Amino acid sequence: MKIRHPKGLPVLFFTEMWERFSFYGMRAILVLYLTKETIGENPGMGWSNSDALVLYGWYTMLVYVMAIPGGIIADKFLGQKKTVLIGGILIAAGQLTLAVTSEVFFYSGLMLIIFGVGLLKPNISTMVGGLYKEGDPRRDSGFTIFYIGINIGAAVAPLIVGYVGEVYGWHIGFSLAGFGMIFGQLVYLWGQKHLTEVGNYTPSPKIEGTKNNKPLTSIEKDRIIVLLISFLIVIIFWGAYEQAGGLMNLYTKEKINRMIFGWEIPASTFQSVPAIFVILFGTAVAAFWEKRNRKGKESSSIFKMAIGTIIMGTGFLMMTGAAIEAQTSEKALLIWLILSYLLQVIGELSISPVALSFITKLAPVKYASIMMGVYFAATGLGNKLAGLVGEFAQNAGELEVFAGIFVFCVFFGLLLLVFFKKLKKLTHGAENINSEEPVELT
């Protein structure tokens, strides 16, 4: 039987999907602009690789930390969906200043971003999950379309914004992203009719012993414990993944040999692999994880998440290979970059999008919005341990920072392993609840 999603799906994904193609147009060329010498041509700001990768750090950092503050406004002055809108404009308003050649918008963009992202991120996120009503088997497969629809957005950015900020001029390149999130209100509007059940203020009861002053239970308290710890792991993630925006960037431009039939393939152009491989294979990791939960077999949140760190780890053991070659030839191949990029991805997809939706089932409703801000901010602390391992790397050397992250991610993963029916047994049954039915990603 075909399950078809909600209406209001389509234009979450949309405008995410546009969300996403502003923000990693602009980290496509956010460090590359940074390191730029200030004269010659499509001059730059002329940072050292170390304190662009500072910046780099703090600024995504402060990005999803800001979803906190985003998700307490959204659940307690003005709902979701307003919250959403006003988070657009001010990314929109944020990406074109910094199309604007001064040292002042610059920064005064970066703050525009942060805290645009931080209202629009959690609360767009927590309406895909109100979307479906508790139990609905679609509710993984709907986040899975919904995380596609981000990487789409993601993978179209760095091949237009990056290439026309490295060729033609990096100021463009701001300004093209900063379209890209005037399109995505433009789509956030105009499906406001298929939104009128999710995302609406509702101010919580001022009367004693009302559902909403009720202390949590000893089931929310464990459940609560096991978010906890799963934000440890989307912690760890980051630190690892995002590599790629700036470690991985910087050495992708100055040690892959990025020439194909004698043309040299601008660097930022490649922060498209990884968000390429999540839409050609998404759908089917989570048909593998759904087969496999059909038989039987094992297949809990914490699971995937073990199993999708152990993978993504193993990314950075091709990286590894690259800084050897570097070492011995004057440049890597592409090759151990593509398989990086892939290996990171297959994890990817077994602990993001499954931690997004395992938040809206274990965290309680009124504190749906606020636990999905703490998930951002844990992002946002991956992010910023992903800039001090950057900068790290600067002085020790990325042979030992690949193989560092490669060993930490595999032991990581496997002590999760270890611990993760006790873990399981806190949820209590939160993800016990199947379809006799196939669901389709329509």
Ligand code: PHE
Given for the second form:
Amino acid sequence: MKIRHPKGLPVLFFTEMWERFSFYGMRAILVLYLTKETIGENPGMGWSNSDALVLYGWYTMLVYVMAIPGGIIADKFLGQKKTVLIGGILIAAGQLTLAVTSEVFFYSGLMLIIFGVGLLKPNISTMVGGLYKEGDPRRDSGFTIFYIGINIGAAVAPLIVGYVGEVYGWHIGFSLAGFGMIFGQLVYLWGQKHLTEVGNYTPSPKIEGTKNNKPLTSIEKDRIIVLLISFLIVIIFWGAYEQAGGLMNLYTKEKINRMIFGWEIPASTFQSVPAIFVILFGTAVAAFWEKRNRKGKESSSIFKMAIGTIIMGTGFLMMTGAAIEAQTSEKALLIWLILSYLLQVIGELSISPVALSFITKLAPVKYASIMMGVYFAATGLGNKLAGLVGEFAQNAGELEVFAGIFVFCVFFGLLLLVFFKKLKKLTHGAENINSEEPVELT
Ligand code: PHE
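Could I have the structure of this protein in the form predicted together with ligand PHE, to go alongside the form predicted alone above?
Up next: the whole complex, starting with the chain shown before.
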């Protein structure tokens, strides 16, 4: 049976696809540009790997932490629709600023993108939810479709922006990312006629004396404990997974044999591999969990998150294999990298789709609207952690760090599995509020 989705969905789909094109395209070349020597062909900034990963950590953290002010600005002043527009303009301006070869322009460009993504990303996700009335059964598949849009952008960008950036010139790459965002804005403006009902500013009624100051009930307190643990999972998960654009990107450049039929594939090309896997396996992994659920087997969110962390962690066992090989034969086989990304993505698909809706269901009502922002901020902290781990690897050695991530993630996941029944009890049935299994993806 074919389900028809609201006309606003393709508009948001293509806007976010282009926004992610611009984000991931630029991200694919960021550390490569920073570490490239300042002389010779296509010069970079000549930074050390450590310095580049520190900046990368701050940048990828701030883009998502800014979701908190971004959400507040939309809620309190502008509504999501206008906020997304302003965010998109700032991103495009930021990417085009990066196109200029100058340190001042470089930092200004990054700042513009940070503010822009903060305004755009959380609010466009909220708008997708707003296309469906409460209890609309199409909502979950709407989010799944939206996630595919995200990953199409993320898959194509490193191939184009990465190739152009590495081969023809970093600054041409950055400007391509900027043009991507401009396309996104054009789609968004053109599609306004399908978005009349969604993302509008609605001033919250100010009724004196009805401020929700009631103390939290013991059920709410229990749920907050689980909530804090799920934030911890989110931070640890992305802390490992987001090595992709930083440490693993540099490692691919330096230690992975990228020769195929006598042609050396640019390192940035491999940045599209995780997104391609998400597109290929997204529905299969969702279907697996749904089938298990229907059979009455355990598939609560914490359970899925634990399994997801373990599978993602084993991806780093593959990188450990690569690092062992690289010690003896200088460069490691490509297959290690590909298998690592495959396992990481299977893990991602067990966590990312459930985390947000799980968190929103656990949050006490008075905190409900800020949860989207807090969730993105937790992702941001994960990104910062990823940068720190990558920087640490510069002294400790990649082999040790890859092995460490593997051991830590598997141990943490197993620990969650041991305690998941207790944690599930603490949710006091929060997951059963809607009978539908949540598959919201952001
Ligand atoms: N691939 C996801 C995206 O770009 C990663 C992400 C998850 C980012 C959650 C923010 C929050 O949207």
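The shown structure was predicted, so the numbers you read here are calculated from the model rather than taken from an experiment. Numbering follows the first chain given and starts at 1. We call the rigid core whatever largest set of C-alpha positions still superposes within 1.5 Å between the two forms.
J.: Using a superposition on the rigid core, decide whether the Cα position of E220 changes by 2 angstroms or more between these two forms.
T.: Yes, its C-alpha moves 2 Å or more.
J.: Does K331 count as moved between these two forms, where moved means a C-alpha shift of 2 angstroms or more after fitting the rigid core?
T.: False for K331: its C-alpha shift is below 2 Å.
J.: Inspect the rigid-core superposition and answer whether the C-alpha of E166 shifts by 2 angstroms or more between these two forms.
T.: The answer is no, as the C-alpha of E166 shifts between these two forms by less than 2 Å after core alignment.
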